[in-house]
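Next comes just one chain, in structure tokens: the form predicted alone.
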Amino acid sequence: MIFKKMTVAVLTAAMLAGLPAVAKEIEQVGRQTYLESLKDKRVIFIPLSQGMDLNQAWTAVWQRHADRYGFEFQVRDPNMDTAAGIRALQGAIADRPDVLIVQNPDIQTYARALKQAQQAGIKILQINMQSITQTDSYVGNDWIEMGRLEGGELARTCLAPDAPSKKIVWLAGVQTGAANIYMRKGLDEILAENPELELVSDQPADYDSEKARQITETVLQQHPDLCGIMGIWDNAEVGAGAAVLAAGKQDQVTIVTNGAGAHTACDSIDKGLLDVVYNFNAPIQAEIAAQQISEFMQHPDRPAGSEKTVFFGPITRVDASNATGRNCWTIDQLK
């Protein structure tokens, strides 16, 4: 018996010694890799312009990013200015980032200078906005989606027994810009599965709420009995909305947009100005987006324009019942 405490007492003791030495070796799997690939890495942002919430959702999220793993990440603004635009991507082809993201204007204004960039070995993250020329990575809505959810909405209220009438109006953004074009891609499959409902304005605001607000003014002057309007972006919606108050026709009149789920939008919808909001969420973009970054810094030996994928975000819903909370987002909380 005395033998056999004796040797546990023994062996527990070269137990507790050996812990610190094994402590010594613990180490994460895969983590001293990915840390070591990020670090000193470059990252060059060129947005439309940092005027636009989702732009400074997108640049708050992925500068946290870069500050947590030591890459450097920097924005070049063209602020709305296609030409200053292409000069920022000649620009950052001749500096040579490890990772090019792009907010297109349209989807040809930058199609042969991304290509220029992919055949410089630089990869290439698209977001929200994409371009004839894919590249490495698209990162942002489904927007024949987004069609489809905004055209099923009004088609739900103004088929409905009790509507003023079947007639409705596509505020479209800038004719030629990606999301345009495939919102109404997605808009037509509606009209076509709906032929009662009656289209009776589309013309671009551009994302401008004074143009949206004097289009909608004269369709209103057209078409009193005017059912719904569906726009592209909150913020230029609330020229609509502003319109459809002024008239007094806001219990007639539903106003469905989509947006990047700011606190603004949620003002908007508690002001009565828009009725419904399809939220992309710009914060969860900017995630996937850092996801997609990351995983470009970790294969340097994959070359740009290799391997080419696409990821959706999710929407959600936004009406008067669930404006708050996360679905109201300020750019100090995501700091």
The other form holds:
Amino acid sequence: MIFKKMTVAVLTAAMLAGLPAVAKEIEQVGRQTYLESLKDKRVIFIPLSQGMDLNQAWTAVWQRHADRYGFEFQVRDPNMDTAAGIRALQGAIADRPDVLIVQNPDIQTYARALKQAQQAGIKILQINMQSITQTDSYVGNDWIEMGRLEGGELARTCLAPDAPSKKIVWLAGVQTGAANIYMRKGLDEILAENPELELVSDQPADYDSEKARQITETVLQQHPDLCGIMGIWDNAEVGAGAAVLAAGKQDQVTIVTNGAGAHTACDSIDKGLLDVVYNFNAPIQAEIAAQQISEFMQHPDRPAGSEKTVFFGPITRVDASNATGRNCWTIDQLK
Amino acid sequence: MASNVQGARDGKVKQPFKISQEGVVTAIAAILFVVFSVVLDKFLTQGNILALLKNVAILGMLAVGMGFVVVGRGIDLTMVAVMVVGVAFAIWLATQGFTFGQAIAVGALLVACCGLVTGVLIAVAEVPPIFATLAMASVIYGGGRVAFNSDVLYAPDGIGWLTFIGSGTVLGIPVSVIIFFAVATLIALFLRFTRFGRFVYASGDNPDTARTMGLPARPVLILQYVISALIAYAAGILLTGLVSGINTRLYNSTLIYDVLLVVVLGGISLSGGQGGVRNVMVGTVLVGILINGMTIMNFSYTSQNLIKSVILLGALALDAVINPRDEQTSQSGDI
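Which structure goes with the form predicted in complex with the partner chain, now that we have seen the form predicted alone?
All chains and molecules follow, beginning with the one already shown.
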């Protein structure tokens, strides 16, 4: 009797122990294949410079993906030196990673090297700054639309009946950069649609806040009734804001720019240095790019350059009313 | 050889009235000033002249420091690196629990140490200044780059005096301009009236003779680099006041060459022992007038650089014609 009871108990225990074995076979559909296709793959990123907020956001997100899904992610930072960038690119081609991510300094410099990389069978994702060579994927801003958004913002403000004047300023970054060329195209469209708008100054600030401040200060002397300023990077346009503040014209001059959406931009809005920032949300760009990277890895059968996709990320208009929360990320939140 | 010297001396005798490079540059500046005043609508207004001076305050301050070193037959290519890294370090300290005042003091100490190391390399290890400072600039900037992730660092909020030096005025004159003039005056008096200042000239004119005569050549040399580093740091604090933050990427810009240009243009020979703060002021004002006028005329970046270079080359060429090089004026160390 005792023996029978014990047998039942042992059998029950064995059955219970057996249940998790069944559970082990539960698998999220496609996860295993996903993990296997990403495992031990290699991704190399050649940025412009890792010192910029957008770059830090991108790499924080990609590093998180790499750590979680077991692929290797490397950054080779040429620190704004195009010659070093070319060398980094040549080195990366020799290393033959599975995916190469490139942020172009301008539309020409990397064009040939990107072609070579593609011929060597490396899949290439261009992030936010394009080259004239189209590769497997571009993820980033629709820069012409960005120019239209900023120009449109100034058109609305400066053509309003109570505007101080119809005078606006375009503070470029560097004039050969893809972003600048395309943004200027967007602005030109807005100027053509609104011929009353008067572009009184068109100078590059070289992504430098002090240069932006100097240009703005000089222009304000010439055009004390200036209505609006549009720029290309929030960290540079704070200089324009400083000049406007020093002149006591913060209620008169509207400063519109764009940026990665870092909290520093929101701080500048709070301080009254900037009015509107079109936030292209670098962390979301990075997630979209991560999707693209994982797609490359999941389809090794597709040869490099066989598809050419473009995806424009989101753009959010941020001003004093919504300069909080997700519109103002910090790096630690992204890790 | 002897006849050459003789010829040169004869030439000098025949030409008793000598126009210096400083004179040439002053004349060009004056002509440009008059032309712009007539041609450009709001050039000759109090506001624009003050804006012009404010816009060259940083350049001018750095040039005063550089001029000080060049008089002593040195060159300090670390100035921009010291400026951005020193101030960035202070801002970083301020985020680590130090008050901003303490952080600035500690930053000054670091900067003085940088100057000390550079000075020791040149004076004791006898590394030529151009190589020693070029290498030190990389070391300082590289160290900064490792320590701070971001290119742009924002000063803490609510520092009253920082805002004041950035956008305040005393009797209608911007504080930044007053600080620039104060530093320039201080160095001018120092060079002219102190024993140390005369030592700088003596060792710049002929280092070997100065040493043989018993001057403390090495300490003088070392102290020069410490002082130029501290001037660079002061310029950096001023810059932070102007635009509420510092962009460490200025290191990669042409700023250091602009500084050198102002010094050489004003008539301080790279062979040392000649010139003074007045030359720096003349060069600074010429560059200021040029930049201001071209910004008002809204010249493109490329044409601005072209015109600036042509005028500067013209000034140097004119000087070469008026004051031809001979055995007397061309010394070893002249670049």
